[in-house]
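To begin, one chain is listed below as structure tokens, in the form predicted on its own.
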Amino acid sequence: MTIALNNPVKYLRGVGPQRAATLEERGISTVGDLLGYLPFRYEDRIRFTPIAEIVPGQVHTILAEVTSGGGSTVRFRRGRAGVFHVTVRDDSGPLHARFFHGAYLEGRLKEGQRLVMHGKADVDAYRPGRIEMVNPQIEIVSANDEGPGDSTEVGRIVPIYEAIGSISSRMLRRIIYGILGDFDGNVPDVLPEEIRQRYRFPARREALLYTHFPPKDESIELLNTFRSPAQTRLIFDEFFYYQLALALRRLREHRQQGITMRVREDKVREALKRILPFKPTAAQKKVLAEIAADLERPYPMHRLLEGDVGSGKTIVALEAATIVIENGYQVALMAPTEILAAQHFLSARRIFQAAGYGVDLIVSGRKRAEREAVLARVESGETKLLVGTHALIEDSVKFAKLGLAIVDEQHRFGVLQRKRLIDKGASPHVLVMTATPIPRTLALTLYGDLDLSVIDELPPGRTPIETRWASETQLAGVWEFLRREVASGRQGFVLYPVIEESKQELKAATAEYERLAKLVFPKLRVGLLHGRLKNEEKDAVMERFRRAEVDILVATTVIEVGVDVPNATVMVIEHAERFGLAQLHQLRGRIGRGKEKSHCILVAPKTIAGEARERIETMVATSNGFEIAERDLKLRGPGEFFGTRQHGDAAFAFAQPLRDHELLEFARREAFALAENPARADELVARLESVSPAWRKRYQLAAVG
């Protein structure tokens, strides 16, 4: 029976009703979703590493077989969750492995079984003189009753994918060889002919073959960097169809009716000059005419500002309200957090205040008759800039002419909770922000339907963070630090990671507050900030911090955003190795506002390694947020860049952003060619939708609206 790409993943050779559901909650149910999940990386089996020959500090893949000559065994210890042992032989000799939380091993790996082991091979820190692999990847090729291996497993370049639920790799790669020796070889290709041909591209069945089982003769280091020609096809699909989803939407938002601002008017000018409290720099002066130039024309303008803490992104937002306050419409800005919120209202009040211009600000905690009095001005058009969180978005909230949506901090809103602002007016203007930088590649990705502004540099004055590394036994001496710069007039803040003591053996926010004002600081006016404390409280405590009359405050990752005191000017984050880098950055950013020298402490074992020990090092050696939010992609990945994944964004099968980026700028460019011609594209949507029904779903995209 020949198989083809609609066939039911149930019937497969393999599969069964139970392996089925576990594949449909991948969101495999068809041959053709099956074959669109495809290995993550390939494992010479050709030419196994002779263990006599195997190199300390490099990766090797071998063939060999448990044995328990020698009077070594297969042995457990240490509990269930401890560390499992195994011995195994090929003709040239003995290699030991160990493998941490090795439960799942025991009773698994008998003697006679022929195992296939992948990873990284070392000196025996205990027994010098004997080389070992720590947590290899092994695959259990035969045991002495089973017979060979079959021919997806040695003599061959192999697949490795990644298990689903309980189905392990080599199931997988049975089962998709399975279906390659009776597939009937329709796969539709509806990539242009044209583009195939500039880029040299195999068909898309070829390409799918190629990937699953390439032939031996292909570079296994090309496959690994995913650089095969088949793979290059692969990766420039996902890329080419999402961005024409974005070009698409693109070109369907500027066939939109806008509001057409004003912005070359005198009154115009002359209310930008007044609010300005200080001179803008370059970057800041081209942002707004970016902006201002979006604002006048007969489409929504649709834009992400980036730039890094402190880098002036507020007062641009501000400028951009006063252009559409002084054309007689009302502006909303909605933030992530109540004390960022609150800070927007105070800056945009205090800079408003000249000009006249009505200020509101709506929480969830407000009380109710003032809850209605700012409802009822916003409703008559008295409020001319609203400020608020969540809240702005709820029904009773209703504008009389809303022009302009600012969202502050915008990867923490939903795009459906974005989307509800934006319908509270009609076709208004939107300008998203965020202080973390977005690398130009992930922007594309993410948020390429948006036009992108970047703010570059800092304002003046603001002199450079000094970042530093200290061990806990350090303490003493950066407390001192601490009680110097308090005395000189300056404020500062301890962090902590978690509020209360927990099992983890971190020090808690609530506790430390306690000793630090007893025992260490007794003279000094201490307070304490943390997300469990009231609406009321909190503001309470920030306004104490912002007049200077809380010398210290200890605080959790609750001020990450929107604190903002210029006369604070030390910063320690004790147990710093448990941040996140882009946090780490995030809540450095709270100080170095002001024109003293600011002094940020990361407090944390001088013996941390690995991925902790790089976040640190970066932390120490640049302030660029640039470069930390490029150097945090690559440590994490795009998927976690943000810490959550939001509905809608790129979470692409197989392609990778940062890695794959000169093939996303190639994609982008077709697509948004393609977009141009509206009979094309509309035809290519048509085939497209004919061959995978679920593409509009599938390269659904995080963006405004």
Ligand code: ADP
Contents of the next structure:
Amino acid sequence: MTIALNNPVKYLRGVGPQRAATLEERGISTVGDLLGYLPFRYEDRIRFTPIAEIVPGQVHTILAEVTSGGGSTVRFRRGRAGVFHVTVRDDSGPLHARFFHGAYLEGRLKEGQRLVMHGKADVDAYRPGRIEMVNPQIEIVSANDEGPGDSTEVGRIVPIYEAIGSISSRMLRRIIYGILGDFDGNVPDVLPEEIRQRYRFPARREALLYTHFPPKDESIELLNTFRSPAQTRLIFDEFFYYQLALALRRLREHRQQGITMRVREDKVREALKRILPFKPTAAQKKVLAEIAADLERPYPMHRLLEGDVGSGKTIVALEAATIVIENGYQVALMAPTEILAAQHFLSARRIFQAAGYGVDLIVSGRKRAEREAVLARVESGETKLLVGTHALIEDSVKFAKLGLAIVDEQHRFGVLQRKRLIDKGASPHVLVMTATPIPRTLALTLYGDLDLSVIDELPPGRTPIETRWASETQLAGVWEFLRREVASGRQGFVLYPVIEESKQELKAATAEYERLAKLVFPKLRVGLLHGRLKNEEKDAVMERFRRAEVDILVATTVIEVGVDVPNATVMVIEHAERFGLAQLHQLRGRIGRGKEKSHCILVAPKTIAGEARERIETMVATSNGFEIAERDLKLRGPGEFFGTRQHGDAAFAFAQPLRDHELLEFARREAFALAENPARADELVARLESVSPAWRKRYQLAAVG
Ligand code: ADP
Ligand code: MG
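If the one shown is the form predicted on its own, what is the structure of the form predicted together with the named molecule?
Let's see the whole complex now, leading with the same chain.
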């Protein structure tokens, strides 16, 4: 009997009902799904390293036998910390290995058993001169694994899979190897032949089989860096189809009738000049020119404006708004928090006053009459710019003529929220802004359908922020420093991770506010801001801070995004180890906005280790948002980095935009070129959907986004 891609896994040799259920939970129900589950690493088990030739500091794979370590009994010592020791030997000599949390190995490893061990060798810290492996990967191999020919375990390059529940890498390997023997070899290949040849890709069938069981002469280095021809082909496929979805979507948008704005008229130019409170930076000018060019086109703009915190995105947005308003249309500006929406409202009103544009604010929980009046003005067209939170997308908000939708800090919104805002107009122009500087490759995957503008310079006259790491014991000095800054006319923030005290033993904003106001800064004006205050209270305290009637603002992360008070020069963050890197950078972005030198003090124990330590050290080392974003991505990976709300990452099973960015660029180029020929693109999509009904669903994000 031959096996085909659409066969259910449950009838495969080695699977059975229980394992089938486990696989099903992972979304693996057919042979095709299982073949789509690819190894994450390979071991060269053709040429094992003889133990005597192991080099400390390097990764080796060895084949050895469990020994008693010299005595007559098998001595598996379990140390006090649950460390499990074992000694193995091959013809060339013995090797010691240690396993932390190795209790599970008790009784599983027996004398005489043969093991493949893979890991980094090191000099034993307690017995210099002895080499050991700590927490190596191990796999027990039995005698019949070593027979000539088709062993799955040794004598070949062996694929290592991530275990699925109780199904180990070894079991997966056997199940998949079992398929290959009877496989009918029918793997549809949709990629256009000329692309395949251009990159000398193997056929998809070959790519799939070789990725699971590479030929003996394949380079282990290429395999482990995901650069073998077979892997390259599979990665390219994922990117290509995703980019194709983006390209087709963009094409659809370009066929849409947009609102063509007139930009070159004198009254528009004059209006633009009138609103500018300062000389724009070169980067701001360049970006505005890009936006203006979009607005003149017959189809709607879809542009992402990226710029580090404080780079001056708001004024660019207001300039774009000016063009649209002068053309007789309305503008919506959506921000993720009420504080930020209120701030945008205030600065837009100030700036637009001279031009006589009506500006309104809509957030939830305001007085009914006030709200109805705003809604009426928006519907009549009297309001030219409506600023708001997600309250903007409620059904009751109806625009007379929405020409431009702007989303600030857009990573805080879901795809559908963005879409609902856009749907309030008839194909309005769309500008989304973010202070998360996304590396270009990721921007391509995530927002591949958007044009990208980057503000890569800060307004002049900013002094770099000095960032320090202080421990709890140095707090008295920190408060003294803050007192001095206030004495010379400046203001500061003190940040806490939680609003109220809880079992976590974290300092909380409310309790610390009381303490700081009464005991530490009795002579200063201390304010409190957190998410559970009523809107009016939030507005009031923010307003007092803005007017410098509050010296020190004790707050939670509600002030994380956007808040702009140039006179604030100190940011103290307690429990800094609790915050993510992007968040710390955003919080620090609240200061350093004026001419005076600003100081960020991260309070965290000096003993912290691992990622928390790296985060703080990164913050101290650099204030460059792009560097920080790269670092953050490396620490957390794209999934975590962007949260679960929206990221292209989920669209890929195997490809990784950061690791594979070159392939991504190629795939994008090819997909967009192919989409230039709509008939061919449609034909390809039809074939794709026939071989992979899941395609649409999988790339829904790209298609709906
Ligand atoms: P972000 O990009 O983080 O949204 P903002 O738009 O809030 O930054 O701008 C940060 C600060 O820089 C604001 O106080 C703004 O008035 C000021 N600013 C923006 N552009 C310029 C400029 N060209 N020259 C001087 N100050 C500027
Ligand atoms: Mg902003």
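Each form is matched to the other, and the largest set of C-alpha atoms that superpose within 1.5 Å is called the rigid core. Quick caveat: nothing in here was measured; it's all calculated off a predicted structure. Residue numbers count along the first chain shown, from 1.
- Relative to the superposed core, residue 26 undergoes a C-alpha shift of no less than 2 Å between these two forms.
- Shown in the overlay between these two forms, fitted on the rigid core, is a CA shift at residue 469 smaller than 2 Å.
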